[in-house]
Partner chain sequence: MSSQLILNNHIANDEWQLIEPPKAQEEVKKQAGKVVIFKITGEASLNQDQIEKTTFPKSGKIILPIQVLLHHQKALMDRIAKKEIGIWIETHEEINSFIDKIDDINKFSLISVNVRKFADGRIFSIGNMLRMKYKFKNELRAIGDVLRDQLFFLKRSGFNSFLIRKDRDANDAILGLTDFSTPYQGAVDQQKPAWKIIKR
Amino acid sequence: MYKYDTLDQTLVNERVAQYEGQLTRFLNKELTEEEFRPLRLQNGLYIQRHAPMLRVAIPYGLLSSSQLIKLADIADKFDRGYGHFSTRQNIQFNWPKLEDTPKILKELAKVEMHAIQTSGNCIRNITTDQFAGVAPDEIIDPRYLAEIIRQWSTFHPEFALLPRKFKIAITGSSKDRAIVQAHDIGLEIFANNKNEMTVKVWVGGGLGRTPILGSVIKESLSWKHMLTYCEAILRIYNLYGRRDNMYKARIKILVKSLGIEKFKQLVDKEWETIKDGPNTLDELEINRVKAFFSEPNYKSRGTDELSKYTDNKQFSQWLLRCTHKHKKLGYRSVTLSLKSNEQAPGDATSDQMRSVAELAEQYSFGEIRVSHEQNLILADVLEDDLFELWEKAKVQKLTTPNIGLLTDIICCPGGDFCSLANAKSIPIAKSIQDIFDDMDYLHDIGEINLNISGCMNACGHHHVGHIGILGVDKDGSEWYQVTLGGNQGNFASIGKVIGPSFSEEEMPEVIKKIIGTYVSNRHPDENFIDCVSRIGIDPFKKEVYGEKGKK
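Hey, can I get that sequence as one chain, in the form predicted alone?
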């Protein structure tokens, strides 16, 4: 993984000192709340419902074991003994004291971490595939390209105050695990017919209040122009994006209002002025950054120890759902589930973090990945070590065999923490996990993505869940709207609202009826999303609302 050089470390240290001075002036009432707000946001600090929240950047979801240990130490010393991994592969601390935030940033800087550009109207954390570099279907490893984009976008003066926040995702595999179509800019890396690295560019995607899937603006772009073309897009957005209405300020609204062809004309005209400028990439820069992501020292194939454990049902279920094919024979990637029903989805205690760091050191070259599904991944585990790893991870309740299943719920913090939320998310997730606790049944009904957001900002990505749940305000009380048919990946789609919203008490039964309708109507080996696509949402509505519908 990328290591700081002297310049990186100096920039981060200077930012910490700068923020400490800003906070001191605010606490001494030399800065108003209005003056301090953009300064704290530039350093990842939100003011939530009960306490500040600090969002820490995990670039493209990659952590070292020492960094994860530092996050565990921060959770214990400055928070309440846990952290929340978000859908943008970051971590959030929900209970720090305002006066302690400079101390946290200083601790982060010691292990080459920061909270820069994790909020505010700027280019946010660059995200990618959690299996980058190890997936068998990978065409080109996107991690070094993500790092190049990170270095280019961090502290970029021209994009420090965009009309609204801006998110970039990149993938290099045949299967899109980064949801590039739902980002402001999505980059698909592939090899053209001359075996040259090429980029397919999507623009104008995004969820939130107006969910829109991106449009292709460039089918085949040379890797040399990846940064210059992104820069041209951002310049046009900066010039033409609305600043008079925050709800219409995202680039997706600009692209939709202009139309993709007009937007492309503006971008291409701007690009002509910068395409061969200093941000044009060359082999020297590619190789400089690529060297940080060299292949670890893999061992030769092991002794096929797994065959000894075929009678162990719990291990077999975990092996099926939580381990993934690897490009190297004898290795697998392992997803450690943060979706047991004993804590909020995406939460990890400090003890769990330390345990994962230890497992990474012992079994996976000291590296950990964070997925946008809010789980942790050990990317390089020998198959011979899987049973031993499983036994150790089980102690920390990290082995729930539900990855990709109904209870592997994506969930924002919701009304328990967020001041923007209309409704709580975590209790809904817990109630669904409680009633679907039969692993045999979960495995039988197969892959179902259930995503929950507490408000229209869609931090829980409910629009692209096979089942989406959105918290809404209804006469001052909390209600929940349900969508069906959303999907992520290569065949991304936005879910459709099935009808009027439900109370919190109704939600578990609603989900039971939706799953029951699927089970009653599915064809042999047909998964949930394909069944919804085939029969439509009317059979589900009929079952959920009854013949007369819901008033």
Second form
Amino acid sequence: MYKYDTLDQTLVNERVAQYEGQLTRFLNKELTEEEFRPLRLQNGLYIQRHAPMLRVAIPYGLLSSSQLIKLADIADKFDRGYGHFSTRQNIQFNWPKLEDTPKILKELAKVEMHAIQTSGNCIRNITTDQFAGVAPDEIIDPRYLAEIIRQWSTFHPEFALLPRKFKIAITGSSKDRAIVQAHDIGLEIFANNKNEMTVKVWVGGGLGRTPILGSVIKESLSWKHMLTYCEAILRIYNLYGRRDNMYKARIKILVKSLGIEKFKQLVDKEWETIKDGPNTLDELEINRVKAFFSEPNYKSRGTDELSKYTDNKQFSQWLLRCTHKHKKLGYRSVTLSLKSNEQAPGDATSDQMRSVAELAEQYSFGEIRVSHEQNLILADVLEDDLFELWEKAKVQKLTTPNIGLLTDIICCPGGDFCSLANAKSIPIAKSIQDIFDDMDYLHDIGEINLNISGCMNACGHHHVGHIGILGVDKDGSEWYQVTLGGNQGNFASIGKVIGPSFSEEEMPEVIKKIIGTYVSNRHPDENFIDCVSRIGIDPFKKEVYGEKGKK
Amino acid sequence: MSSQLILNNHIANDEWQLIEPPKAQEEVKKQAGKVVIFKITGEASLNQDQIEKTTFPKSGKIILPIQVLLHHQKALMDRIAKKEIGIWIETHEEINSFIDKIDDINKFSLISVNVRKFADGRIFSIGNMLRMKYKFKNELRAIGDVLRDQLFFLKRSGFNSFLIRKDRDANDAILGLTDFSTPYQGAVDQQKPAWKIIKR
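So that was the form predicted alone. Now I'd like the form predicted in complex with the partner chain, please.
What follows is the whole complex; the chain from before opens it.
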């Protein structure tokens, strides 16, 4: 993975000093709350319901063992012994003290980490495929491009104060696991017919209050122009995006109001003036960064250990759900589930973090990835080591065999922590996990993404969940709206609302009825989402609301 | 009281006078949703009445709102030649639309861009475009809600002059210019990205 040189380290150290100064000036009342706000946000610091929340960047979701151990130490020393992995591949600490935040940032800087631009109206953490570099269907490894974009976007002076937040995702696979169409800019890397690295650019996607999938703005762009083209898009957005209404300030609203053709025209015209400019990429920089992501020292295939355990049902279930095909024969990628019903989705205790760091060190070249589904991944595990790894991970309750299943719930922190939330989301996740605890039944109903957001900011990506749950506020009490038919990946779509919202108590029963409707209508081997697309949402409505389609 | 102006990394005396237009008589309604590009953000530009009623001294260095300047451009030819006229633009104004009406932007020894709220990052793109696209070489000044924590980005976007907000100390603000030593990406002040300058 990428290693800092003096330049990277100096920038991060200077950032810590800058932030420490800003905080001191704020505490001395030399900065008003309004003036301090964007400064603290661009360092990942929110003021939350109980305490500040600090969001630490995990660039494109990649962590080393020593970084994860540092996160565990921070959780113990400055928080309550756990952290929350977010859908943007970052980690959040919910209980730090404001005056401790510079100390935390100093600790992070020691392991080449920071909280730069994890919030605020700027370019946020670049996200990518959690199986980048190891997926068998990958065309181009997007990690080094993500790192190049990370550096380019860090303290980019022109885009330091955008109308609203700006998210970039990049993928290099035929199967899109990075939901690039739901980002402000989505980049899909492929090889053109001359086998040159080429970029397809999407713009104006986003979830939140007005979910919209991105439009293609450039079908094929040479990798050399990746940064300057992004600059042109961002410049048009920076100049013309709305700043009078924060709910209409995302680039998707600008693209929609101008139309993609007009928007593209403006971008292309602007791009003409900066194309081939100094930020044009060259082989030298590509090769420098690429070298950090070279293949690890893979061993050749050993004995066929796995066949010994075919009778072990628990292990077999885990093998099926939590391990994934690898480009290298004899290797698999492993997802360690953070979705047991004993803790909130995406949460990991400091003990779990240390244990994952150790497993990574032992079995996966000392690297860990965070997925946008809020699980941890060991990308390069020898098949022969899987049983041993499973036994060790089981002790830490990291082996719930539910990846991709109903209880692998994507969930934001919700009303328990977040001051933006309309409703709690963690208890809803737990109540669903509790009633669907029969593994055989879970496996039988198959792949279902259930995503929960506590408000329309959509941190839990509810729009693209096969089943989406959105917390809404009705006359001061908490209600839940259900959507069906959302999807991520190449066939991304936004879910449809099935009808009036439900109370917290009603939710488990509603999900049960939805699943029941699927089970009685499905064709053999038909997945939930395919069944929903085929029969539409009406049969589900009928079952949930009764014959009249009303409660 | 010491000066509020930072010019080329030093506190300097301000020789320029900013000419404010009279306030608009009527409230201008927002035209949200209308697909006239520079109206999307909702701010009103000066109306004809304001432009005509703006008064300014007959001599000395003055900064005029761009529309007032365009209105009097012919009459001001001599003063422009004497480097007495600076341009004042707002962050919501469309540079492209008036730049054609000026034959040589470098006749003006100063352009100031007013940022009404420090969080309005349009000023950065405007600075960049004035320097890179329109090749403006003279003093480029940020005025308005100009504070320490935005100076580094302003400098990188081509500004070399900063009129710090009245209630803040320019001696403190000037420290913001050196928050970071070697940035990653190419911008206006340092046009090449780090990887093209140093061996990494």
